[in-house]
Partner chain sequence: MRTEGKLGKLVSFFSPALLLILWEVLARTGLVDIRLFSCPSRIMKTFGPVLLSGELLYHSWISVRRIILGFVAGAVPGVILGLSMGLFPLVRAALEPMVAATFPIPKLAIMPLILLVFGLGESSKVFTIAIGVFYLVLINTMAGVLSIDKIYLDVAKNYGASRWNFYRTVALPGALPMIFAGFKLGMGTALLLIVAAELSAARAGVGYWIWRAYDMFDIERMFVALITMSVLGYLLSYLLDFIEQRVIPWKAPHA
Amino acid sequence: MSASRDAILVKNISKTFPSRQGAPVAALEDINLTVKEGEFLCIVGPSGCGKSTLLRILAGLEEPTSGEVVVTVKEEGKPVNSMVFQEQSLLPWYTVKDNVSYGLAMRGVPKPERERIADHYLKMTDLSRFAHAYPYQLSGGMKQRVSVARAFANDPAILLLDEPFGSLDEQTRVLLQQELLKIWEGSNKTAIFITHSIDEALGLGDRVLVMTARPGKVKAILDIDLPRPRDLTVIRSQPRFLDLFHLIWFSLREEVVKARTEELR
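That sequence in the form predicted on its own, only its own chain, can you share it?
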């Protein structure tokens, strides 16, 4: 892992939501976490454990009920973070190229520079020939590639990705995971990636954080000592990959059972 200094410090974060039934719902409880600069951290946990809530707090889209987030990596004139959502978030009235360069336009980057950067990431995501297409003309996988290209083009210090490939078929998902790795490995950006898939977490991450059933807490953090750069079709057959898969599943299984039991009550 290329990480060295701290990028994000999460200190005693808790989040409680009001409930229509009257009793508040505790989504997160006492989360403490340090993310290193340049690290790719994956977070797994059962449905409803607060993974997305935690990511939204890191993005500044939600306020914690208690605790704080300290971000120490910042560059003047550039955004602290960019977020890629699971659901489609492209602007339908913009072309692919305009969507990719949207963040740059909002920051006042001159048009020639915006176009140069957008062209670079369109090429990296194999979307150059669709630069002037509109989102309705794209497949689901292509739309997510545009979202990833847009996030990198904005050149944030931190990438936040909330199950960006969760709705895609397996073949498309693997291709986009490999595309994401290729771009990330050349950027040295800090990335936090939410997923339900242990395979995906192992293929992408430097570390994997396992969360408990709601209220979400940090149950375990495992170092993923698989070599980089990674070919996802190769590492999945390696004995170490299988060992790590079983370690994570052993930690996660109890929480999944708890979450399912709670749903049935």
Contents of the next structure:
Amino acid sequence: MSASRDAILVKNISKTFPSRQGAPVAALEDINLTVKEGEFLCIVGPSGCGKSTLLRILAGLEEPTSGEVVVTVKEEGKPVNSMVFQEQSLLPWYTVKDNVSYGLAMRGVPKPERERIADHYLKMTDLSRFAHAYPYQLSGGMKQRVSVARAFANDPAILLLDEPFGSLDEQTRVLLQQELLKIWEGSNKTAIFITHSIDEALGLGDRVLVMTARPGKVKAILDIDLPRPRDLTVIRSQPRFLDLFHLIWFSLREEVVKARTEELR
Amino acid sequence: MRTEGKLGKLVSFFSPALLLILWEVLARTGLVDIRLFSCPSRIMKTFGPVLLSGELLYHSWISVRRIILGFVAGAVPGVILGLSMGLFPLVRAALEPMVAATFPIPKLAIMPLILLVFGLGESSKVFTIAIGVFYLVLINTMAGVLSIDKIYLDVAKNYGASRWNFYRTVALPGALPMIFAGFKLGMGTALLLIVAAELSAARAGVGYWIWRAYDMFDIERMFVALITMSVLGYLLSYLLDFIEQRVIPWKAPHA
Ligand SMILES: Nc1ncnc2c1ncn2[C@@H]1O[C@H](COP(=O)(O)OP(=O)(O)OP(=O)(O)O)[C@@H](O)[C@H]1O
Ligand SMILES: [Mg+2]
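Can you return the structure of this protein in the form predicted in complex with its partner chain rather than the form predicted on its own?
Once more the chain from above appears, this time first in line as the rest of the complex follows.
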């Protein structure tokens, strides 16, 4: 962690979705959280506990029902945040390259510059050969990589990543995790990263936030005191890693069981 | 898969040919009344002179010009209003009742009114087609805008698209497939309306030609006109498909 100014303050956030049939759905309840500038925060929690909802609120795409979010980071000429969406979100009418440079184009970055940046991230995500393909011609994992490249290329102060590597093969995932760490370490970016993989959370995060079953609350926040720079393949065999893994595992297990029983009722 | 495709093409080619042969045989054996239904060989005999004299091309050209003028005159405001109604709830609220009330009126039913207003000249025919095309394009364009997946709105917002850039990079391309669906429906209606429009007070056009042949009980000529109409219809919808493939290259081609 390079700096210690606050980047995002989350104050007493709750979110309830109205629903047409029956009771409204309480997705988030009373979330309090401070994210430091330059911090890498991972979020884990059972499916449906409100992780994506929280991220969308942080991105300003959704309004909380109560409470407020204060984003204090600001970098001259850079976007505040860029999201890697959980679902397929590439614009079907643009080629891979135009999708990657979408944010740059929206900010009026001149074309040659845009091309240069897009080419760089296409190469990094191993998509150069598909620069001129349309999304329908890509596999699920390739689409996900384009969506990651689009966020990286936009060079935001805060990266919001919603299970960005979920449907990738193990090798590609480790490769992109490493690239993400490289980008993050070489910058002052704040990253918030949702994942279902404890491995991934431990490999990447400065802290891991464990959420409860729905309505999502903060169950625990753990400091990941593993040395950096981390080698994701080596780190797994360290004793401290295993301790943390078990801690999160049991914390999470309890919530997943709760979520399941809730569902069965 | 490949052999199936080839077989399909073969079947598609031979089934109409078979029908024509059947028609000819039934006519020759007297099972079908030649005075009413003619037969392929007689129709072919009429075809030659009609083509060489330029009669066919003349009537076709007149009709095609009316269709294209009417189509453009209906489609352009249809797209513009459809986009506005899709994008701005206020515009939608203001116009939707009127559209809903006037759309179900059969376009043929207002032809007398159109004739009174526009007279017997070209403009009445063009307008009849325009009004038919207009509604279908309008309704499809609006539905196209409204059916754009919400995730793309989120992407535009998150990646900092201005209002204008949102229209340009999400709303318009997102609605294009539906806009083209509207164009195709509109073209179908245009072909229907042209015949009706040329029935009343026209001196040329394929529709007029059909009615002339009817007056003179010239069954063969009538069939030639009908075939011309179907070929024109085919060419015009082919033209639309051709344009669509160029304008919407991101659509997965369906086999
Ligand atoms: N727009 C919405 N309208 C109504 N309910 C919603 C909406 N978005 C989310 N929800 C509900 O809110 C809850 C949390 O959803 P969310 O997508 O945040 O879960 P999640 O933690 O991201 O799950 P997953 O790990 O499966 O992606 C769910 O019960 C979901 O049904
Ligand atoms: Mg989610």
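What you are looking at is a predicted structure, and each value in this text was computed from that prediction instead of being measured. Each form is matched to the other, and the largest set of C-alpha atoms that superpose within 1.5 Å is called the rigid core. Numbering follows the first chain given and starts at 1.
Relative to the superposed rigid core, A118 undergoes a CA displacement of at least 2 Å between these two forms.
The Cα shift for N81 between these two forms, taken after rigid core superposition, is smaller than 2 angstroms.
Superposing C-alpha atoms between these two forms reveals a rigid-body rotation of the smaller part against the larger of 14 degrees. CA movement of A149 between these two forms equals 3.2 Å, with the two forms superposed on the rigid core.
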